[in-house]
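The chain below stands alone and is given in structure tokens; this is the form predicted on its own.
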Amino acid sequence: MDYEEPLFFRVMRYAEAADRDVVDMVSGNPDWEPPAALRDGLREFADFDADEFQYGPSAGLTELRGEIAERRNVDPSQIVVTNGAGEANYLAMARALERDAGDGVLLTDPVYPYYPGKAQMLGGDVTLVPVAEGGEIDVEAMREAATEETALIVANTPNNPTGVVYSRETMEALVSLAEEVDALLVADEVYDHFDYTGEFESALTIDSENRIVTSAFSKSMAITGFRVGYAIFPESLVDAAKTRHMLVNVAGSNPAQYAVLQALRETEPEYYEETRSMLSDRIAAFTDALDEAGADYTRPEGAFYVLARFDGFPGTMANVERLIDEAGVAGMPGEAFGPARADWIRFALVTPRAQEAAKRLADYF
């Protein structure tokens, strides 16, 4: 999979140029309100003394790192607050590939396209390993693909685009595999607040020097534009990551970090519960319409994406454009996520028009 301009942008541009109304189900931009405490935090910061507008600690505001550390049961020194989960994953992947432990990278297929892009940019040799039919990682296939040159394994759970929540046994097996071949497992848990099974367990509960966990507040607080994420490293790996972060970014945004801190401290669990309930309703309505359309689909256990396959209508870029023009619904071509689900189309249920889009698809097919 060669890395070029992400297909996301091509699809969005095509949808924007369409001469009809189009329901955008392309990208994972939440459409709901952020926590009220986040807005309050921004207002508070605006009235701080001018010295608070200068550089903050490079690794992140001390209080924010402390709050994350307490919630994740780690030491604050292990945390780097980053420019979203994107930088968190970049730092983790760079740390894996700069250890002189090889340049092999094992990724799932289907895969979030930015993973192979980052890996290739960092000089990694990417191998896509197809998941099992239901979307669970095929651990044995991963083991067969691993070699002494494997330096990095990436697992995103809950998963984009399949919606699968990987079992604890799967994550333990991947950590064990990473230890066996001296690779690093990067567990991207950015969708951890969107678990509909009640069975998600963070990889932080698996103790290992070969495990890094990344996350962000972009999705859980509906603030993708704030770019506040974090990576949690073993003590032996964190210093080099902090140096790379400092050289690339100097430091993160103080007002964004402060607002997130206030939201963490003051937002009640009901905020997240209501969001999950709303998304569960959307998932039910959308998959009911897919049943009506005679489609195969993945029902999300987590995150907020649905992969669907329509008979005689493979998920190519050309067919995605056709769906925009003829049905007024924009999704992502399956080929963007790798060859294993190239016949499928991914829909992001982060629009209040998800039910309307579902009806359009049912009528069209």
Second form
Number of protein chains: 2
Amino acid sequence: MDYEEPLFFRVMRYAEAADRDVVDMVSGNPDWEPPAALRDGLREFADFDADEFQYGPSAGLTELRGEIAERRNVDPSQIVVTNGAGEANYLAMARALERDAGDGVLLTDPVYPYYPGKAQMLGGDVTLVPVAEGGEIDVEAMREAATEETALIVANTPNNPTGVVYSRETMEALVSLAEEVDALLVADEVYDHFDYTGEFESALTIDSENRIVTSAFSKSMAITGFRVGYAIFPESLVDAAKTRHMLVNVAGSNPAQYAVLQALRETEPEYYEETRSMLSDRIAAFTDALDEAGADYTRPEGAFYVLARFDGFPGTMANVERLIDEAGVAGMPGEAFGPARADWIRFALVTPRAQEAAKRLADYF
Amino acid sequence: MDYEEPLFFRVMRYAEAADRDVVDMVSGNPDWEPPAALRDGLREFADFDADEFQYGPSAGLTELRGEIAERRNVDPSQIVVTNGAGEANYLAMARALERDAGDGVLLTDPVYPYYPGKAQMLGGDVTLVPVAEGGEIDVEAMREAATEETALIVANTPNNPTGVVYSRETMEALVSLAEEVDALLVADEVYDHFDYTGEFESALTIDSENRIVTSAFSKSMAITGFRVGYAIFPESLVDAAKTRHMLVNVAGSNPAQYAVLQALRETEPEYYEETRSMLSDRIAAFTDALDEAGADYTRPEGAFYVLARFDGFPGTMANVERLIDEAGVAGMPGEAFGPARADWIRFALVTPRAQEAAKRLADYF
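Other form of same protein, the form predicted together with another copy of the chain, not the form predicted on its own:
Zooming out: every chain and molecule, the one shown earlier first.
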């Protein structure tokens, strides 16, 4: 299994070179407008004294950490503002693997491909544990795969690529498992604003010294290129994470952090509700068309991806290319996410043409 | 030896709490104005389509890499745009230590404290090699310290904290040494715009598969908080560095990268010349006052720091605190940079009050 990006680029290149109109459902880049206050924040920053252009605190702008702390009900000292969820997960996973608690890493299958990539880079020994039929984590299988060497378990909820929102019970069971084998559970909640069940609960509500929560503003504010995220650590783990953050990146970028701060302060809940509702409509239209196409899929409870399987049409790179050429729809081959969903194709609903793409798929199959 | 930042914060806190006016010469944060085009770039970016707010290429915005490639006379594919020189050095040092060529790391003494911090985090075994009397690298001592286990040599030129610009011969000798023991030489040239000798030459002009050059716009554009830097690798080393960059940070922050791109395109040489001339004047005034104070120092050939030693007044933390309280000048204790200059104090000339500080020191001693 390769990291997502190279395969992602391969598919993008193929779609761009295609001799026809193609609906791009490959990347996870939001296609909607960021909060207005975010743009205002950047403009304001551009006029600041040059003082504000210099190093801020390594762990993040103090006011930004304050806003995050208030919303997440944690102490600001527990927060490291990072270069997106990417660095947040890197710091969290590094923390787990440098504790002399083993090098075993339990990940789900299917999996967001950056996780095994990061784990291997950090010296981790990765085991992929297939999820249950509908995409929920198979806690019993996780427990069977865990050993004394297990140092890290990563759970992404709402999940990319399955769209499942893990239940409170599942997350509690994973935290307990982490405690039992002296591992850390990392809950990557970057899609927390895209919960259509109304039942998503952050793992922050589970009190444990073995639980780290990561997130970012990349998806919720439609700014994947700003690189502002954060990790929330138990007090006992945060100092070493801050040191690593300082030694790798020194600090995050001030203009992006300030823009996010202003957007956090000024953006009304309606902004997030409207995005959620728009995506919910897209999901309904897309899955209706998948029904027409006779595809297998699990209706997403969160995030904005749909994994679908078409009878006799496994989600190989070759078939993804066929779909680009013959149906004009570009998705991601399931094999990018591990063997368990190699027959499937992931469609990212981050295009206003999601419905049109669905119709093309229905017509094609 | 501790990393610079914690000690730096300790000194800053002490200076802020002091019951008198203190000239802050602790941090390396430029106090001058960034290029006007940089502010314009941020404003322009704020009005861009939301598309431009999403993930750019992992290795950096294509146009920015193009501008850097042209200026540095390298192929764009050799460049990774990083989260400041901090990440550039991290990637370069990681590359050296993951080649199965040993874990020995040769650094100068005095040393920029992040280097040993990063090296240790990456599993390196650090040897500090004292520089010669005037601050030039002692190539013979480096050669004696090198073994088959040596994987990495780091040279910062123009140098922080000594102010020395290493000669072309020194850099060639270090590259040869790296080739002989199958190590990588990392030349950190973040102060390349602050050369007062007119003789500084980038290590890029030394052709070798064992040489990496790092730099950033943090100092040259007075934007340490924007976090835009880069590393230039030989073709044979760049792919693994790009993978690590992607797995740690995914990409750099777009608004900061775009602002730097505009500043690169639009800023006239006069901007850099004026800054250099202003700093050169500050150095002259400050070192004149050091002469009056009877201090030992080496007149900086580059960068913007002066290391000074006062007779019977070693640069301990206690004496740095005394200087804050009794003279109203805050510097960095020499021990922060390793044992070789533990008796010295580093003054950063990044305040318009550098001359006033010098007078205070002259009066005090």
